[in-house]
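A lone chain, given as structure tokens: the form predicted on its own.
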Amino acid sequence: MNIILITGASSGIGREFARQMDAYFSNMDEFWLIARRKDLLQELAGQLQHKCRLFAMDITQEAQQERLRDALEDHHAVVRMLINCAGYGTMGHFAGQNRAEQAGMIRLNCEALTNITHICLPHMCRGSRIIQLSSSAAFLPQTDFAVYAATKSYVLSLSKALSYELNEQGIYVTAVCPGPVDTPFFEIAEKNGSIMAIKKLTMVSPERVVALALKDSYFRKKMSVCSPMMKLLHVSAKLLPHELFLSTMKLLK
């Protein structure tokens, strides 16, 4: 049974991946949709043409990860595409942030993503693809977004390494690195701080991010960066000292 597996499928970019892939991936037997809220998963499944298997669970919990592992084995699933979208971020000075939320961010954005990828790999075949949702925040450290940027740097680094490790097996990995995206992400992120106005000017739609990500994955690109501004940031972060960016961000606040 050929499947597409999406974490964080109940909203935002994960939801948009399900919608766009439902229209174009007719050769898939099932979509496996993972998120914590069952009601939102059921709502999404009702909008899709494909048969959907729903997993309403917290993927940071080891027991739930084992539940997924067992399901893959029991159904003899072949994961043709794994899309790791589950994650969150919070803004504000590090010292003033809730410690549990910061640790939870690391568990979800890094540890759970790593574990889900490791669980799925034995069920992937030549031609399978992995799309990991990173962020343009991965390109350099960010004040008032310190832990989130660090977690996304981890995702980008892991994705690049895996793209080389798995290349001989014919499994292709793409890290998606958008800038600000018009999703419910910022409803959580801005709980303790506000996004800079200049970032809001670079905001793009999830439809645009996902369409480019799928295209870049098809062409086996290791990274997908949406919008000219974010591509410029990526190049600039390689050429210029990060201290310059950090000082500039401080002045813009």
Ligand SMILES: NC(=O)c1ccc[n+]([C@@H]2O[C@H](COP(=O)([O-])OP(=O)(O)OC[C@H]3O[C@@H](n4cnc5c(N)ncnc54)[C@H](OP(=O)(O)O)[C@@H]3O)[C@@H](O)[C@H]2O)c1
Contents of the next structure:
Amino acid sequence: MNIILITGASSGIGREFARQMDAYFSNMDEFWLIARRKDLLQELAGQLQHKCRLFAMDITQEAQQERLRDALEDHHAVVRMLINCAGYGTMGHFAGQNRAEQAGMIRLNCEALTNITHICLPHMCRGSRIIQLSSSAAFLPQTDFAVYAATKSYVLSLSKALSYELNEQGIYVTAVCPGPVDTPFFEIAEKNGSIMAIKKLTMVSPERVVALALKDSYFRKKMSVCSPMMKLLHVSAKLLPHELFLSTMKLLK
Ligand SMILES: NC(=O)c1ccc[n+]([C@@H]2O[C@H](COP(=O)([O-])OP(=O)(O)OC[C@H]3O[C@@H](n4cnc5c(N)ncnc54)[C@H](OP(=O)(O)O)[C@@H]3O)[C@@H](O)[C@H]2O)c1
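Now that the form predicted on its own has been shown, please provide the structure of the form predicted in complex with the named molecule.
First the chain shown before, then all remaining chains and molecules of the complex.
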């Protein structure tokens, strides 16, 4: 059974992946949609043409990861596309942040993403794709978003290494690195601090991010960076000292 598996499918970018892939991928047997909010998964499933299997689960829980592993085995699933979207970030000074929230970011954005990828890999075949949601926050350290940016650097680094490791098996990995995207992400992110106004000017739609990510994945690109501003940030973060960015951002606040 050929499947597309999406984590974080109940909202934002993950939900948009499900919608766009529903239209483009006619040869899939099922979409496996994962997130904690069952009602939102059901609502999405009702809008898709494909048969959907819903997993209302917290993917940071080991028992739930095992449940997914068992389901893949029981259904002899072949994961043609894995989209790891589940993630969150919270802004604010490191010392003033809630420790459980910081640890939760690391557990979801890094550990769960790694485990889900590891669980899915034995069920992939030549031509399978992995899309990992990183962020432009991965390009350089970010004050007031320190832990989140570090988790996304982890995702980018992991994805780049995997894309080389898995190339011989014909499995292609793309790290998606958008700047701000107009989704409910900011309802959680801005609880204790707000995104700089200048960053909000670069906000793009989830439709645009996902359309480019699918195109870049099709062309086996290792990274997908949506807007010209973020492309510029990516190049300049490689060329210029990060201290320069950090002190400029401090001045702009
Ligand atoms: N929006 C942006 O500006 C932006 C920019 C760059 C990168 N990103 C990245 O893009 C990804 C998607 O973000 P988004 O903008 O689409 O945010 P979003 O609308 O808040 O979606 C986050 C998704 O993660 C799921 N999720 C959260 N905790 C979970 C858990 N423990 N177990 C299972 N699912 C969980 C949520 O579903 P439930 O709450 O139902 O579990 C939701 O479906 C994230 O990795 C984010 O870091 C976002």
